[in-house]
Every structure is written in structure tokens, then in C-alpha cells.
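A single chain comes next, written as C-alpha cells; it is the form predicted on its own.
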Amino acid sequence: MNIGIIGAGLSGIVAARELMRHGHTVELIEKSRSVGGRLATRRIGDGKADHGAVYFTVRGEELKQDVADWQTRGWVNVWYADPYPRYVAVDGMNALAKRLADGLTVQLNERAETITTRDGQVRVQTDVTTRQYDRLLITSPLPQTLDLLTDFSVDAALRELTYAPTCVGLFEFRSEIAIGPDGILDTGLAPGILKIVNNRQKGVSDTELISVYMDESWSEEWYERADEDTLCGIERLLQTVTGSAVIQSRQLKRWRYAQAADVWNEPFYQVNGQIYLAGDVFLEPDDASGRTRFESAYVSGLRVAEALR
């Protein structure tokens, strides 16, 4: 089959990875100039900030056997363990999302706006084409998805799902910062500062970067504040860890669908016999966490392509 996927982020990936190991013709389209989703990373100077997805852990044996042919690529590697293994990226998260698409077709910079079915197809309208596929796999943020599929008939409880925003405020220093023993802080923050990260003892800069990701409450009302002035706010929470240290530059990411609030629990939609939705929001039911994560993307990935071979 010819199968088009929208999004290609983790579970756009690994689902495209396994239809065409299986000997369907693939295509994804991705709205942004690279792939990944929140497998995010930002070169600044002559470092780099991951500003997505902190770290991935693993429960589930399908994602242990991936991870340990990972590591033994030097794709990634064990960042600390409490009590069981986090995971990151060598080179940065957005590094593991390159080398996992590479031989994939992907059209980057291309935005689908409309989808319709005729003749047994699914037509896709991008802002740049239109392409046609047997098969159509949406693996977008729910809200983005269901912006596409009006004229379709999608479970009325799929669309109340709701999604909490953060900011993201990526800072470089001009000396070494330590945070914490791990490089990583997570209780015991100024009210509002859900983590703070520092790029170089997690191994993925060379240089002082720093990543604070702000809570939900905080994020919400900030979200729609000139950067500079939620900047500002980000850095004078920050310097209560930091103190007088200097910043030498900072930027700022929003991730309007960051997480969602609540979760679907079976691990991919079918929406008709052509269309399907996947994603980290659709859990398997029997998931432990009961919140979208690395894994739970992974493993939609793979389930919502069983279910299309």
C-alpha cells in the first residue's frame, strides 16, 4: 500500500520505519523544517540545548531491545539512574529522531491543510501539493489533528481531551554552573520552574546551557507575553538557583501541546478504514504511567502500524 503519515515525530517515525520494513511505500509530511516533534535541540554558540523531551526511560521489552541496538550505535546513553535508567540522545535528542527517519521520505516544510476520501484514496491538501495515499496515519498534536478531520465523524470524547502549554527559556552562561550532581534539578524550585537542565553535564553541549522548563500554571499565563518580558520572568526565577552568575544570551521556545491533561486509552484511533490516528496521548491500557511520554509514543508508533499492515 501507498500510506501517507502527517507528523514525523516519534511515533510518525517508528511507525514508517516499521510499514516499510514490511514493504509498503511511505511518505510523511512534516509541517516543520526538521523532523523529531519534541525530540528537540537547539545549536547556540558552540553548544547545544535540548528544549523538548528531557530524557526517555523504558518499561515495555519492545522499546528495551530498540534502545539496547541504540547504544550499541553510540545513539544514546545513560544520563543517571533513580532508581532505573534515563536515557538521552548523543548529540542532543533531535540527533536520535535524524538517524532513526534517515532512508525515510519526508517532505519537510510542508503543512496539510485539508484532507478528504474519493474513489477509495485519501487525498491530502498541503500548502504545497496535493498528495494521494491508500492509507492515511495523523500522528500531530490531537487538537492539530482534529482541525483536519471536521468532516469526519471522530468520538466525541477524543475531542475533549485537553493540553497543557510550557515555556522553555534556554540560557548560556559564560562559566561553568553546576546543577545539581546530575546536571538536572527537579524538586525544590521556585514556584513556577518545573526542571532545570544543564546541557553540558547531561553530555549533550560543550558549553554552559542551560534549559528551565517552566510549569503548567506558569506556562499558561505567561504564553502569550512578548518574549522578552516572559524571558525576564523565566531568568529571575532562575537566579535563585543561579545567583550573580552571568548570561551571556537566551531564548525562549513555546510548546502550545506540550502535554496532554488526559489520555486515550487504547494506543491508536481508527477513524475510518483509511484513517488513523496515533500519537503519545493514545496509551496502551494497560500502561503503567498513565501519561504521554518517549515510550508511549514509540509504542503507538508500533501498534497503529500492525494495524495497518
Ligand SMILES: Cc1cc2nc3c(=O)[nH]c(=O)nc-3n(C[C@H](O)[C@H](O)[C@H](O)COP(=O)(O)OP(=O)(O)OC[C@H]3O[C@@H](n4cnc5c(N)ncnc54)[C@H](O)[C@@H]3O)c2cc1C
Given for the second form:
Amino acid sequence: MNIGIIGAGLSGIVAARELMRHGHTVELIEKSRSVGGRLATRRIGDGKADHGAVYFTVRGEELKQDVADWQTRGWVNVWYADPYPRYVAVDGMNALAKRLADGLTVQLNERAETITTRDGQVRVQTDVTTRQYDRLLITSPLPQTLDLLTDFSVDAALRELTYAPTCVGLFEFRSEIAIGPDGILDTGLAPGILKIVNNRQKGVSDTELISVYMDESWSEEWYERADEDTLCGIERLLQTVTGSAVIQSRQLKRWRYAQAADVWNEPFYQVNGQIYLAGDVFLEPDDASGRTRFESAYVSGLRVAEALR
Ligand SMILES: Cc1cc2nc3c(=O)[nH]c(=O)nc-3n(C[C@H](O)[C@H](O)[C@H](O)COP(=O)(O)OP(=O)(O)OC[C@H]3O[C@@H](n4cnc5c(N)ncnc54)[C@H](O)[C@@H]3O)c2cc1C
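Mind giving me the form predicted in complex with the ligand, seeing as the form predicted on its own was just shown?
So here's everything in the complex, that chain up top.
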């Protein structure tokens, strides 16, 4: 079959690899200039900073086996293991997405805009061209997915699922500044800060780059404000940890759909005989964590590929 996938984040990439392995022709459509979605890393000066997923954890056997393989290939490492392993990608989380997507057909810088079905085919109108497939998988965050499906009937409960935004400040320091023993602090922080990560201690950066992840209510409140105001707000809170250490540069990343507040208790959703939905919000009913995360995106990609096969 000829299968189209909207979104080259982890779930789309995992599904594409699986489908290709079983002999299907697969094409990913990705609106950004790179694959990875929320597995995101930014190059700043001579360093790199993750500003999406911080690390990932492993509960299921399938991801455990793949991670063992990725470790052998030198793609991922254990960052710290207190009390269970936190895995990070070598060269930043986005590098893992790129390695996994190697060999896949990906149309970058192309945004899917409308979906129609006719004569057993699914047509995707993008801002570049029209593409046609036997089956279509959509892996964008649900609000973006549902915008594409206005002409299709989907379970009303899917429209009820909400997402929380996250603001992430990226700060480049002139001199070394240790963030805890491992490069991460996630307790005892000023209200508003969820996590502070030192990308050098994490093994991602050669330079002193700190990622500051703001919590849901802070991010909600500050989301629409000007970049400069938001960065000043984050910097003031960061200084409760870094004191007067000199900041060389700073940047902001806003995620409108960082994490879903609720989940869907099936690993994928079938809209009709031709269109399927997957992504981190689609969890197996017996998911041990109940949260959207790297592993839920991975498992959703695997399960929807099994169904499409
Ligand atoms: C700030 C932050 C911190 C996080 N921290 C962690 C963590 O520490 N541990 C953890 O396990 N998880 C974490 N996560 C969650 C994890 O990153 C996600 O669960 C996972 O990466 C989601 O993968 P996905 O494929 O479902 O979606 P995405 O990665 O969002 O992929 C969807 C893709 O679809 C593309 N797209 C959207 N609309 C269109 C369109 N119309 N046309 C074409 N392309 C489109 C997007 O550009 C994107 O690339 C974090 C996420 C964020 C944002």
C-alpha cells in the first residue's frame, strides 16, 4: 500500500519504519524544516540545548529492546538513574529522531491543510501540492489533527482533550555553572519553574547552556506576552539558582501543545477505513504511567503500524 503520514515526530517516524519494513511505500509530510517534532534541540553558538523532551524512561519490553540496540549504536545514553534510568540522545534529542528517520521519505517544510477522500483514495492538500494515498496516518497534536478533519465524523470526546503549553527559556552562561550533581534540578525551585537542565552536564553541549522549563500555570499565564518580557520573567526566577553568574545570550521556545492534560485510552484511533490517528496522547488501556510521553508516542506508532499492515 501507499501510505501517507502527516507529522514526522517520534510516533510518525516509528510507524513509518515499521510500515516500510513490511514492504509498504511510505511518505511523511512535515511542516517544519526538520524531523523530530517535540524531540527538539537548538544549536546556540558552539553548543546545543534540548528544548522539548528532556529525557525518556522505559517501561515496556518493545522500547527496552530498541533502546538496547540504540545504546549499542551509540545513539542514546543513560543520563542518570535515580531511581530508574533516564535516557538521553547523544548530540541532543533531535539527533535521535534524525537517526531513526534516516532512509525514510520525508517532505519537509510542507504543511497539510485539507483532507478529502474519493474513489478509495485519501487526498492531502498541502501548502505545496496535492498528495494521494491508499491510507493516511495523522500524528500531529490532536487540536491540529482535528482542524484537518472538519469534514469527517470523529468521537466528540476526542475534541474534549486539552493540552497545556510550556515556555522554555534557553540561557547561555559565560562560565561553568553546575545545576545539581547531574545537571538537573526539579524540586525546591522557585514557583513557576518545573525543571532546570544544564545541557553540558547532560552531555549534549560543549558550552554552558541551561534550559529552563516553566510549569503549566506559569506558561499559560505568560504564553501571549512578548518574548523579552517572558525571558526576563524566567531569568529572574532562574537567578534564585544561578545567582549573579553572567548570562551571555538567551532565547525562548513556546510550545502551544506541549503535553496533553488528558489521554485517550486506545493506542490509536480509526476515523474510517482509510484514515488513522496516532501520537503520544493515544495510550494503551493498561499503560503503566497514564501520561503522554516519549514512550507513549513510540508505542502508538508501533500499534497503528500493526493495524495499518
Ligand atoms: C517542553 C517539553 C518537554 C517534554 N519533556 C518530556 C520528557 O522529559 N520525557 C518524555 O518522555 N516526554 C517529554 N515530552 C513529550 C514528548 O516530547 C512527546 O510525547 C513526543 O515527542 C511526542 O511525539 P509525537 O510524534 O506524538 O508528536 P510530535 O513530536 O508533536 O510530532 C508531530 C509532528 O507533526 C507536525 N505537524 C503538525 N501539524 C502538521 C501539519 N498540518 N502538516 C505537517 N506536519 C504537521 C509537527 O511539526 C510535528 O513534527 C516533552 C514535550 C515538551 C514539548
